[in-house]
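Single chain ahead, by itself, as structure tokens, in the form predicted on its own.
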Amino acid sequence: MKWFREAKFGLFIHWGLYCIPAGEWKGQPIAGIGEWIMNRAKIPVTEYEQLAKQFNPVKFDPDAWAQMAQDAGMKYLVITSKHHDGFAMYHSTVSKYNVFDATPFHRDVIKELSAACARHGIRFGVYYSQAQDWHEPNGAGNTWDFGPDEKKDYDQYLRSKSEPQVRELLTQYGPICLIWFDTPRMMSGEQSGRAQRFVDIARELQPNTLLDGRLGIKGDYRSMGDNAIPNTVVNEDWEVPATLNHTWGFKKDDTDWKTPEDLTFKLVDIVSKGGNYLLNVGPTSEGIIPQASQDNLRAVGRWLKVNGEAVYGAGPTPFGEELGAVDNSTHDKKGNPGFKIAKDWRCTTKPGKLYIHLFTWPGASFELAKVKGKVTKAYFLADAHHSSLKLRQKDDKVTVSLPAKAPGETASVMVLETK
């Protein structure tokens, strides 16, 4: 787990034969998100697998998605290997429907993107969807072309294809650093058994790789719900998967893209609570990032350049009241209160500093109380000369004396050295 706690920040990427229909069939916009389109437009897999002829993403470049990841500071990235679809985007043995078989295009993407990472030092990691396979009579999912799940061979599906497939992934692509599998159908509870038969694939072939936590039993990590960012404080190993927009495949209408202010506030917001933030891009069936996306993605980048040691390998909050509180006006759909989330600043830590990223400018001064030892020194990690900032404490209470002016622009920290 190492790795995975120094790095914080990755990159999803959701790229299939979805991106062509880009949220749109036979003329209608298909509502919900691009790479379920298959799902809810109920697409024949016989009209469906026609897109295979047409994806033919010439301008896509291994390297420059590596360098825009290395860009954005992320430290490992994560891309669909075989989403719900039943396609392949790497050149198995397995099954034909793969983009080195099927497509004009001809190419092995994961492997293509898995020696661009290494050329660029980002780990690499690969989404498999295990349960759903909506191109398989067997698979889970596809109820309109083959009937019922719990009527279904389903073992057979897992062991002839999805099994084979992961082994295939863990042999034939360099070290996975995690294998992302989604959607536990049918593999938990009683049947976790099915679960179990990954987890030993993964740890006969490569012991090092990660398994996320939606395989239908426990993985070496837990996964929060899709953009779903814990209240508080987790003490355990976690991650927030997200989207840059509302989709995770290309979507032509979707443009409502998260600020480069909501991104870095939603990484350090993460970080402060524990986790790790894995960010999506959702490439066009010509194998372009949108700019808008990359955009975004180095202005967190650039960010990240000066206050990086403050998320990189740093831990959570000591505090928690800067979270915010629950807010008893309002529920969720199961009855719960509400959380009002605060957004002034928050807090990461390593041995002897505490990392104040403040969003909010408080003014002429900052104060902090339940702060545990002795500051022995405040100063901005903006400021390359880390000059000393006035302070004063008070039992457990700190008050340091700032400038009238922030120096950062989207959150400026200020770093406490503590005894």
Ligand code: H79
Second form
Amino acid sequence: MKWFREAKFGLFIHWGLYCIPAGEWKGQPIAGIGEWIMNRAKIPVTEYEQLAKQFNPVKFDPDAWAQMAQDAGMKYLVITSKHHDGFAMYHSTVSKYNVFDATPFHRDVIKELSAACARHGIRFGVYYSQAQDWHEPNGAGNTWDFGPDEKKDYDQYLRSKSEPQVRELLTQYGPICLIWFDTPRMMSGEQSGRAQRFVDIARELQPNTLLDGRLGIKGDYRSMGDNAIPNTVVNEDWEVPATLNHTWGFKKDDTDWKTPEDLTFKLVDIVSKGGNYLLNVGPTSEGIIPQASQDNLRAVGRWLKVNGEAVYGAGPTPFGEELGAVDNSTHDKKGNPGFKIAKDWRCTTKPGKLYIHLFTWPGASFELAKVKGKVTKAYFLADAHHSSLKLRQKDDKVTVSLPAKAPGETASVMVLETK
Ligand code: H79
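What's the form predicted in complex with the ligand like, now that we've got the form predicted on its own?
Next comes the full complex, this chain leading.
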């Protein structure tokens, strides 16, 4: 877990045949997330698998992708080796329905990208849809071709495709930092023996590979829901997978991009609550990561170049009131009271240091209550000289005098050294 706790920020990549229709089937826009198009449009296997013959992303440049992750300040990368559509993005001997055997591209994406990541010092992990496989008669999820899941020989699918493909991924691509399982249908609770088989395979082949929280039984860390950032500190290892727009797999009409400022806030917000941020891109059928995704991620990377000390390996806030408050006048979908998130500042920590990330410039001074110990020095990370700011402390209350203008463009980080 050591590297995971240090890393904090990773790149998720959803790439598969769904990037070709890109959200449109037979001239009709299909609502929802792009990689679900086969399910949402109830496309028969015999039609969907024809997409493989068109898959030829000649602009795919694995080193450029790894370089972009590095520019963004990301420390690990997780790519879909097989999503729910069942199509493997690597040269599998278990099923010919894969990018090497079934496409004119005839290249092993997982092999090339894992090698590029190794060259760039980025840890490499794979997403693998262990339960849903819409291509297989006995896989979960495809009811439009194969009928209800309850009538399937699910273990036949697990034993003949899912488990052996996970074995391939763990033996042919060097160190796999983690496996990102998803949607554990029919493999949790009383059926968790099935999930346990994947644990056994992983521990046998690569005992250092982390397992996410969506296998069906407890993994090595907790996975939050898609785009679901918790409201408060969560005192265990956790990660939130998230999108830059709305879809995961490329969709041509989804251009509703989160801004660099919002992404930076979310990263800091997550770290201040103890988690990791796994942020997704959906490359096109040419093999290009959309320019807006690249631009916005690189902007976060520029902020991290200055302020990364307050993110990598940093722990959660010792305060909590800055995160917001329960709001009984609103309710969520489940009827629970809402939460009004506050966004003025966040705090991350390292031994002897409090990092105060100022998203709203507080004016002439910043006041902090409930500080443990004595603050001995205050300065901004954006100030290369680390010039001391004027500082007063009365009991647990600290007041720092601030310059008229923030030293950074987004979220200036103030360090409070404490004893
Ligand atoms: O890989 C990404 C998603 O495809 C996957 N998890 C992230 C990381 C995921 N699998 N299932 N879900 C997310 C939940 C799916 C919900 C929905 Fe739908 C899919 C809502 C709209 C499309 C299924 C089909 C439920 C309603 C219609």
